[in-house]
Structures are given as C-alpha cells and as structure tokens.
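Presented as structure tokens, the chain that follows is alone, the form predicted on its own.
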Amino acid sequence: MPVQCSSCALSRAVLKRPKTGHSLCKACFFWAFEEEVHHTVVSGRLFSRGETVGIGASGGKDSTVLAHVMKVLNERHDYGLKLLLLSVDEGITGYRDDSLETVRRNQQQYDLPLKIVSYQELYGWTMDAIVKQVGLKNNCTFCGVFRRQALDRGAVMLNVDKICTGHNADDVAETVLMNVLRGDIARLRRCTAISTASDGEGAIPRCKPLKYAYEKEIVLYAYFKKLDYFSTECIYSPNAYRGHARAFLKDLEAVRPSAIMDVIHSGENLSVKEGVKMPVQGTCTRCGYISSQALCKSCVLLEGLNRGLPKLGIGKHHRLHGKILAQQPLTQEEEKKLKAVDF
C-alpha cells in the first residue's frame, strides 16, 4: 500500500529520511533539506550580506549539492552573496581531469564564475608525479596539505571573503574519530567548528553549510534533483586512514542510527583541562602561510620532494627546519635516517 507524505499528506512518499525517519514526497524532501541548510547558515551566522563566497567545487556529490543549494538559498532568502566556484586540480590522470569536466558543466548550469588552481602551477608537482616518488601509503598526507593551502591561494586570487566546503555530517564525525584515534587534541578541539574563522586553519575563513546533513540524504537530494556530479573515488585513496574511520562509523550507525550526530555533539562539547599545552599558531617564515612551526607543513613536504627526500615531511623533523631555511645540505647521517623511515 502506498505511503502518503507525512508532511503534506497530499502526495505519495518516495523516500524515508535516514535522518528523521519521516516519509516524504520529493517536494517536501527538497524543502526540508534546503531549509535545514538555511537554518545551519542562519544559526551559525556563516555569512554577511555583500560578501564574496568561494564554493569549493570538486565535481563530487557534496560540492555539487552545496553549489546548487547555496544558489537556491541565496536567491530564496536574499543572502546578498556573490557566489563563485573554486576548484583545485591535483593532477591525477583519469580522476581529477574527468571530475573537472563536471565542474565546468556545473559552472554553466548554475551560471557561476569558476577559478581552477593546480598543484603544477603552485608547487611544480602533480599528484601523479608525487605518487611515483612516495608510493601509495602516505600520498594522502601530501595531497591533503597541498589542497588545503591551494584552496586558500585560489581564494586570495579571487579576493573572496569566505570559503564554504561540502563537508557533511559523516565527514565531521569521521574526523572526530580520526583525531581521537590519533590523540590529536589540537585538531579534535576545532574539527567540529562550523566556521574556522578564528581557529587558525587558514588565512581566509571557511565554513560548512552541510555540517548537519547526512551523506545519505545528500545522495538522495542529488539523485532526485538529477544533479550532474562525478561519483568515482580517487584512485590514490584506497589505503587512506579516513577509510578505516568511515567503515567503523558505518558499523556504529548500523547499531545506533544516531551515531553520526552523537559523535559530532561529543566533539562539539569536548573540553580540555587547564594546563594542557596547545600549539601556538604563527606564520611560515618561507611562504607566510599559517603554521605552528618555523616552516609550514606544505613547505617541508615540498622541500623533501625537491631534495629527493620525500620522507622529510613525514613524521616530526622540526630540528631540520633551520637547515632547510638556510638552504644547507643535510648530513649523510640525517639523509640515512630519513631514508630509513618507513612510509
């Protein structure tokens, strides 16, 4: 027997929301999803009228839904924002080149300006070249660090006031779990922040309008809206640490459906006792990017690649920063130790 929409009671329900359990028709689901994102934007005070906002666009489902919903809400609720699309080309043949074609179609579909910055242009390296040097075990470390900085650099080029990313509730919960498992208190304190305006993560404030949106509902929204997005996973990420956290979270969710929100709220309410020493944010003496060390992680990783010692950026080698800054060669013993580091 057909189930009626529990919201309007007029149309036949086409889905049962994973987040609330309500049976909704397409129109009511679209409205509920969009207005929940609007509530997140308003309650989090994410934007101010007149701001230029760069939307991190990868061509995937999250960023595509984000771009679509932000355009809809900007017009519906008169946010008064100037929206732009900002993409990063990591240089992954057969993956990023294809997804960027989706981004270019999104640009036409949503009539939004698009800026693409590349690792090759910014760092002189592509991820294909980096993987040839470092292999598949720690390549995501290089990509994550470079992409975070590349997004900021692209935002500076566009002179945007804020960047918004497509991180959803599942992503945030996974990050909480990863930081717990790694014992990374500094990141654990700030990873649930809906806006990174004051947490030192980057020069330009970032925000997450989809922070409380379940990944399953984002997929349903994209499917029923027939949005154009790229769904292939990165060819270099099968061994990524996040994958283990994701699998664990899915197992928890199967036992307790509220697990995702429970983990997020735990992270939000975390407090650290007085006296715990936290990293002090400064700026990189080489590139000026925000860093808690003399050299930012990006500069150290890049230095290692350029010196033929990619393991230089893996692990803690702060004592070598002075030599790097002075452009001094490492001793044979130092190089030997670096080459002995297990990726």
Given for the second form:
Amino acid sequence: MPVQCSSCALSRAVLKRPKTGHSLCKACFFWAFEEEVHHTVVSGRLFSRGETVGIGASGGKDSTVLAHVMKVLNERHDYGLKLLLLSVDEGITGYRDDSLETVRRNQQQYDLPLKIVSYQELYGWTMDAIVKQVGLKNNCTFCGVFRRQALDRGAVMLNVDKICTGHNADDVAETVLMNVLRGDIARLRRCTAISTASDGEGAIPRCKPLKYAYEKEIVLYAYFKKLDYFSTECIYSPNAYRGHARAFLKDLEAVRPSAIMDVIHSGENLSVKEGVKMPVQGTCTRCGYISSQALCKSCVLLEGLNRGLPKLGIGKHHRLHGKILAQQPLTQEEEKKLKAVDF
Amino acid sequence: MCQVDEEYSGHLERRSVPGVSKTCVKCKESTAVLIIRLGDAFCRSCFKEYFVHKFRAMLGKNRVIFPGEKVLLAVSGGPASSSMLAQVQEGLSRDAPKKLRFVPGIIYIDEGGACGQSAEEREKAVALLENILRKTGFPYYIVPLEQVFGLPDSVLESVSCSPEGSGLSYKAAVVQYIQQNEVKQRHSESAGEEAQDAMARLSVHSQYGPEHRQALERLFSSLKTLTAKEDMLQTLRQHLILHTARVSGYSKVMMGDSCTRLSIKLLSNISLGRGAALAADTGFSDPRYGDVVIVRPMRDYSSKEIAFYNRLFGVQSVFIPGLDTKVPDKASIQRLTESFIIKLQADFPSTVSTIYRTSEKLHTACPPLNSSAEPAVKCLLCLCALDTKADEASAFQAILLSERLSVGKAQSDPPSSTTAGSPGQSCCQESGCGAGGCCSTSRASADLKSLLCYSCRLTMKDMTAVDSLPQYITLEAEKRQRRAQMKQEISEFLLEDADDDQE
Ligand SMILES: [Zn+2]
Ligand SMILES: [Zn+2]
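One more: the block was the form predicted on its own; return the form predicted in complex with the partner chain.
Below, the chain from earlier opens the complete complex, with every other chain and molecule after it.
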C-alpha cells in the first residue's frame, strides 16, 4: 500500500526522513531540506549581502550537496552572495585525482568559479611524500593542519570574505563525543559553534550551513537530485579515536534517531567553569597565521619535515620553538628523540 | 568528509603491561596484593589506608556536609553504594580528630515493580539487603517505587536554593556542633539504650497496595523504549529519595556513584540531550533541589578499586536485577553507553579518568540566587533549569522546524492538531473523538511538553499514555499551567518581564 506524503497529503511518499521519521514525497523532502538549511543560514546570521563566499569543495557528498543548496538558496532567497568553489589538492594519488575531477564537473554544472590550491605548491610536500616520511600513524595530523591553512590561503588569493564547509550534524555530534572522550574541554566548548569569528589575522571566518543536516538526508538529497559525487574514504587511515566516536554515534542513532541532534543540543548547552584556562590566540611569527604559540602548528610540522625530524610537530616541543626560529641546530639528543617514528 | 580539520596531536596510550613489583609501593615492606593504577602495587593495609583516606579527603575538600547534619545514604545493594556505607561506618567509628561528624540514615528504593519482578523475588532481595542495613544500626527506609503514586505534588515545587546550609558557615557549624556534643555527652550514659530503641522505631519498611502495583505496571508499559523507561525510573527514584529526605529532615543525600559510573552517566547524558544539567548530574554536589543537596563522595574511586576493597575487607553487597539486567548492548542509550565505555576502557585504560576529568571542568550553576527575581523555571520531571528557550540558531529550534516542515501546513496548527509530530499514533480511535477534535491524551501531552526540559520531552515522546503518570506530576503540571495562564491574562499590568515564566 503506497504511503501518502505527510506534508502535502497529495503525492505518494518516496522516503522516510531519518531525522524525524516522517514519510515525504520527493518535492516536499527537497523543500524541507533546503528550507532547513535556509533557517540555519538566517538564524545563525552566517552571511551578509554582497559577500564573496568560498565553498570548501572536496568532491564528496557533503560539499557537493552544500554547493548545490547554496546556489539554490542564494537565488531563491536573494542572499546577494558571490559564490565560488575552493578545493585543496593534498596530493594523494588515487584519492584526490578522482575527487578533483568531480569538483571540476560541479564547477561546470553549477557555473561557479573554482580555485584549487595544492599542498605541493603551498608547502613543497604532497601527502604521498609526507606519508613516506612519517608513516601512517600521524599523517592525519599533518593533513588536517595543512588543509586548514590551505583553504585559508586559497581564500585570500581569491579575496573571499567567508568560507563555508560541508560539516553536517553527524560530524558535529561526533566531534562533541570525541572531545568528551579526549577530555578536551576547550574544543568541546568551541566545536558546536556554527561559525568561527573573524578574530586573528590569518584566518578567514568559517561556517557550517549543513550543521543540522543529517548525513543520511544529505545522501538522500544527493540521490534524488541525482547529484554527482565521489564517495570514498581517504586511503590513509583516519584517527582511530574518531573512529570509535563515529561508531558509537551510529549505534546511538540506531537506538534513537534523534540522538544526533540530542548530542548537539547537549554540546550547545554545556557550561564550562570560568576558571578553566582557554588558550590565547596570537599569530605565528613566521607565517602570520593564527597560533597560540610563537610558531603555528603548520610551520612546526613543516620544519620537522624539512629537517627530517617528523616528530617535531607531533608531541609538545614548544621549548624548541626558539631554536627553530633562530635557525639553530638541535642537540644530538634532541634530534634522536624526534627522529624515531614508530609505525 | 575527512574530519581531521583541527590539529589533534598526541595519541592515547594503549594498555601496557606494568612491571609487577613484589612489594608495596607505599610501605616498601609488605608484599603487594593488588595493583590499582599502572604500576601502583599496594599491600593490604596500605590499600585500606589509601581507600579510607580518599573518602575523608573527598568530604574534607568539598566541605558541604556540616557536623551534626542528617545525611541520607542512598543504597542500591550494589558494590559502590555498599562500599560507601562501609566507609561511613568506618568513619563514624573512629576517634575524635578523624571521626566523621554527621548523622546518617539509609534509603533503599525497591524498583522491582518497574523491572517485572515477582513479589517473592522482591521480598527475597529486600530481606537480604535489610540484613545488611540492620547491622549498621542506622535508621533506614525501604521504599517501594509504587510509593510514587502516593506522593504529594509539593515534591515538584521549587524550593529556593540556599547553598551552604541556612547561611551558616562551615566553621560556625563545627563550633556549634562541638558545644552541643559536650552537653549530649553528659546525658549519654542513661540515654544510650533509649537511643537504640528510637533508632529501630525510625526504620520504615513501606508497603504498597495492588492498585499502586498495577498503576506502576501501566506506567512502565506505556513507555515504548527502554531508554525512556530507564530515564523515567531515574526521575521517579530521585523524587522518592527527595521526598523521604524532606519528610525525615535530611538535608544531604549521598549517592554511591563511582568514577566509572559517572563517566558512563556523563556520556549517556550527553547522548540523551542532558548537556545543560551535566555539571549537576555528574559533579560532587547537585544543588538543584534547593533544600536537599545530593553529594557523590565515591566519585574518585574506580569500580575496580571498589571491587578490590569489598573483596579484601568483606563488604557485603546484594545483586538485585534492574531494568537493564540481561538486555543486549543496543537495547537503550544508557546500556549502549555503558558497554561502549567498558570496552574502550579495556583498550585505553585512561578512558574513564579522562571523561571524569571533563566533569570536573563543568560549571555547577545554582541560578535562582539573583536578587528578587523568581526562581528559574525548572523542568517538571527532572527539576533541572529549563534548557528549551534556546535562540533561533540552535539544535532545539532546528529539530522543531524539521518536524513542522514534515507535517505540512494543514496539520501544523497547534490548536487543532491531534498527533502532530508522532505519525501513526492514533490514540483518538479508541475514545472516539473525530479528526478535528482532541482527545485528552494528546491534549495533555502537548500541554505537558511545555513544562519539560529537552531530554524529558524525548522521554515523554516515547510514552503512549500520558495519563498513566502519577498524580503528583499531573497535578503540579496543571497548577503550573493555571499559573502561566493567569500570568498571561494579567501580563499587561506586570512591570517585570512577564514572559519570564512561560514557554
Ligand atoms: Zn509531499
Ligand atoms: Zn527534565
């Protein structure tokens, strides 16, 4: 027996919303999904008229749907934004090649300008080369730090006012859980914020218009809109701890579908003691990017790679920053500690 | 998408086998009998000292229990609360300088009626437990959960929050206690036996009638998910403890939550949408009830330490099956979280302590102290401050919008809505009211919702018959609604922000 759409009560429902359990027809689902993102954009005051907004495009489902929905909403609600696509080429053979192809196709379909910045061009290192030196244990640290700066630098080249990324509700909830597991109270407090402020000179404000969109609904949206995306996990294994948080969230969702939103609600309502120290943001003395230390993480990691001491940026070696800045050689003992990489 | 957006340096250490030393790390003489943390091997007597000291240190550090104060120990029969009871006995039996100086009583809530146990099973469990309780010489209260159907609605009234007792400083309380005690000492010889008698008379083993048993069964079968059942059980248990404490003049309640238990509670409460009340739910003290403060003196012990102590020093505990006994891992959010943490702890031994430290950095708010303003609006069920007045840019508003957009315009008008937000739930058919009309159940559920916090709303959403709630809850709900209505009627004449009190 066909189920009727619970919204229009006219058409036949084609899907059951993972977020609410309602049965909807295609048109009503599209409308609900898009208007929810619109509500997120408006209520969070994510953009102002006339701004140039860079959409972080990886070729994956989240950023593909984000690019599509942003284009639709910009026209439907007359945001008055100039949209463009911003991609990072990490230099991972067999992973990025294909997904960048997808981004290029998106560029043509949506008729949006595209800028690709590569690790090779920014740092002189591809991820493939980095993995060769550091192995598979800490490579995600390098990639994460480098990507963050790469997006910013690409945005600066294109005079972008704001960057939006495809982080969805599952990603945010997962980050809340992970920060609890890691006891990282500073990040726990920050991670549910929908946008990062524009303080700090090197960083461009970022926001997450899909913050309240379920991953499953993003896939449903892409499927019914026949959007073209490239779906694969990064070939270099992800952070094991995040893996635990992710698996746990999936189980929670299976027990109670609202759990994803419930975790985000929790994260948004935590109150942290005033006495708890939060790191002070300054700027990196070498590259000018925001940093709580004399040298930003990216510069330390790069220094480590270039000196053949990959562990330099991984542990806490703040006291060595002075030596690096002064271009002094490290002692033999210091070198020994930083060289060994356990696989 | 790849989630490694921020720098996450440092990896967690996996379990490594410590080098077992044969002698105690503390006295360096006796043979070690156990290892508690990595590498810390203790002999029997040093372990005892360490364990006992930790209890006193926890109370000493927080200074919330006043000398002479009546403290109700909530005991479940499990290892942690049994160990807590043993610590209190130990502390009271000591000599002057190290003696604990509060007056204990014990409460046990018999939840068998909510867990489908037979009357015989329940009697047997209670008899075993009563055996242990009687030996302590403390007054005790054995309260069946069915008693919630006899609670007065005053349980849910907000009592203004007055931390640190009635304005008395800790130091002044100590002085007062010592003076009073000197007087008591002089009379003690003759009064000794009488006191024993009085204590025995104080112990209460409440009974319950068949109508209450059925009402409880109906209430729990009306909750469709185990997650909601566990949440409701927790709420009702707290109400009973709170009521007993008030009636019998206890101003503190001690809960036996261990560090392991609290880590599980912290993560499961986050998953249940209880983030706003996390500090109160997992901190050392929970001031939400105002006149009765919950304290958790066992929060520094891991469940492993407790098990060791109980075994080495013969602390008795009773296994009493609960709602989540013998259910699969994915049966409820609470159960799932527990098995997740226990498994993770096995691989990463710092898991529990890391999560526990998170709870220490959270803020325990005691909001209703600001001048003349009315106390903050509290959730009808869990009595935490309402967290549902979030601004537009919030998960709470986002999910409301998703529900509105999914039911369409025709049905989303609140007054005529019958079962908005819960498709397939056609409670109207039985009572025979038409499509446009409104049956009492859905009406009551809509009204009740506005009085609840985010998480308690989730629990009520899983409930099919709102009228199965105990009367003290529905009566208090009606009272609050009448008041809100009253306030609305006179709102134009009120000078203060009149919206303060209502949804
Ligand atoms: Zn429809
Ligand atoms: Zn509540």
